[in-house]
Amino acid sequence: MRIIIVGGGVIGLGIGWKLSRLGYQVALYERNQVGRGASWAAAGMLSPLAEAHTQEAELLRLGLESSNRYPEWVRELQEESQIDIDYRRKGTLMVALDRDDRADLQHHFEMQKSFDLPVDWLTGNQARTLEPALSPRVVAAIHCPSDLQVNGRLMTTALTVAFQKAGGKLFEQTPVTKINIKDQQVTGIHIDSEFVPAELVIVAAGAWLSQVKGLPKSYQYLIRPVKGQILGLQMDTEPIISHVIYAPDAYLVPRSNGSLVVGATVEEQGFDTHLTAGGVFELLRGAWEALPGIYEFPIVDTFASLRPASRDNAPILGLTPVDGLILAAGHFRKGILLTPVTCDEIAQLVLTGIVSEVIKPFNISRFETLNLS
């Protein structure tokens, strides 16, 4: 079977080395250079326990299951590729810095408990404790033991390494014109003027899905750009955190080579990828608060990228009403997270032709308020 994949982030790339290690010729095709999106900004920690939320129980479940996964992912995609991609296994502290933000977190405290969550609640003394760089205005935190981490662009350099090692054919800066469907049957995609056929396509486009031609008009409406300003701090020689951190206004990542991740805005801008003064003051400004040491710290990287979200937030996952057609798309800001997950079910997807449970209700059938046809 000839497999396309469009798009090459981490979850096009991570499909077509499964897919490949399987024996599939996989031909894969990136509108620009593999891996500079969305995956390249991503901070690349890996929270679902932070970053629960009350109506989103199915979402939870899927990344719990990623993280999951995780461990087992890492040690096949570093022997395969050769590189380490700063799997960290740290945990992440969510902060509050004053009464209002001591209530939020209460709440969200609560809402952890209620899916039985391994979580635990801090004062502020015993956050610095565990963070002493911490601002003395922390009141409290909790404290997500399991929650994980690693560095995604480390992460899509090692997978475009494996799956080129697994045979994968990497097409770079060349956009796909139209995905040609006759009959609610895939036959394969166009590249200008070229035609090239494939029993499979599998759009793992991100951001621009709405931008792939040849689909039925109403993807275009499926996904939607959301702007995340992001920001690279190089810390002093011992890093002043080890720990994920979760503050009110912005977050912070640590990393092994003593850089320090400032994330991330949300903005509904359309394709718009400008760096702002706003943006990176409020980053700073809430970095600052929970962590005062990064005052002098040199700034050494800025990104803008576009996260990929879908109508509901959640990822668009598996066949869709046309023949031959998959989606892996709307990651939106847990892109990383999910990687595992979904590069391994949509490869037994296309191994078996059985929807697992795990992504089922992240079928496109959900919206059936559209017309998919």
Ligand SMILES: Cc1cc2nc3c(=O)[nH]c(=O)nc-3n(C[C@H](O)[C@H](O)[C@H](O)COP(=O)(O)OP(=O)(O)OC[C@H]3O[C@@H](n4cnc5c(N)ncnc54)[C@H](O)[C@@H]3O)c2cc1C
Second form
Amino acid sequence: MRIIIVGGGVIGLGIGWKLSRLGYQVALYERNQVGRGASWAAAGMLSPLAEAHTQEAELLRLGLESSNRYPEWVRELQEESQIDIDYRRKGTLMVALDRDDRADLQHHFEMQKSFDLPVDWLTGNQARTLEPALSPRVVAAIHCPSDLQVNGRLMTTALTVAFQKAGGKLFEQTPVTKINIKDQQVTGIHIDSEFVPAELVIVAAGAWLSQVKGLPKSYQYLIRPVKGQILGLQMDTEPIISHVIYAPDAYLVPRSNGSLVVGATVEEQGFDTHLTAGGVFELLRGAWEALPGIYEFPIVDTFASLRPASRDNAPILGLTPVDGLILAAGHFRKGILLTPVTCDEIAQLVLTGIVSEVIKPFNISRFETLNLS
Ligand SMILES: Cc1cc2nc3c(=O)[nH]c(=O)nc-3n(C[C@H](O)[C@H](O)[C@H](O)COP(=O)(O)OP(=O)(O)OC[C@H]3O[C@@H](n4cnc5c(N)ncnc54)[C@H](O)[C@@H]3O)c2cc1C
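Same protein, different condition: the form predicted on its own was shown, now please give the form predicted together with the ligand.
Up next: the whole complex, starting with the chain shown before.
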């Protein structure tokens, strides 16, 4: 069976890797360079505990499942690519800087406990014992010890190598201009005037899914872009923190190479990806309030990209009413976290034809128009 994947972010590359390992002929088309979309911007936090939300129980379950698969995913990926993706198991500290924040955090903690998540409440002093560089203003914290992290850029690079080593064919600077659908069946794709036949097309085009031509009209409104600006600072020779720190207005993610990622804005600005003075200022202010020691650090990286968000902020995974068309998009703020579970489950779907219970709740059918008559 000839399989085409549209989009070379972590999701497209990861699915391509898994399918190529299973022996399928996979061609992946990327309109730019692989991994330079949202995947390049990602801070790489794997934080199902810190990012749990009351109304997102299914998504929490998916995140925890993916997090459980991370150790094996990293082991295989590093072994096959020979690239270290900076997988760290240091946990997250969510901090409060005043009484309002503490009340918010207390509410979050109670919600986490109601899901039976392994988290601990700390006083400001206890938080500073774990991370001495935290501001004296920190009055309380939640410790999420099992949250993980990777370097998203290194993971993208490792996936590119592993995909090609497994036999996958990669076409960069090659936009898919149209997906060909005839009588509710995919027949292939167009690259300008060239037609490339395929029995199965997997669309992993991230925030740009709505711009892929040839898909059913209603898919134009499935995914919206949500802009995120993010910065990289360079720590002194000694890392200033070891945990991921979630402050009220910014998060800080230390890397093993001494860089410190500060993120991220969440903006509804359509397809605009400019860095703005206000965005950068707010991130630095939010980071500095929690960790004053960053003041002298050089800024070594800035980036902005678009998170792919669906209407309910959960991904859209699996079969569609069109035969031979699979979607894997809409991972919003959790695409790096959800990569292992997405890629494993989509590869198993292709292999067996069976939609697993794990991804069943995330099918496109949940957006079918509600019939009120
Ligand atoms: C600032 C920021 C911080 C983030 N931090 C985290 C984090 O800490 N943890 C986490 O889990 N997630 C995080 N995310 C979210 C995560 O980055 C995304 O959910 C994830 O990268 C989505 O992966 P993707 O492969 O679907 O999309 P992308 O990486 O955007 O890849 C889609 C690709 O499709 C290509 N494409 C589009 N249309 C076509 C076409 N017609 N033909 C060919 N190619 C096409 C694009 O060029 C692009 O390369 C963050 C995102 C941002 C922006």
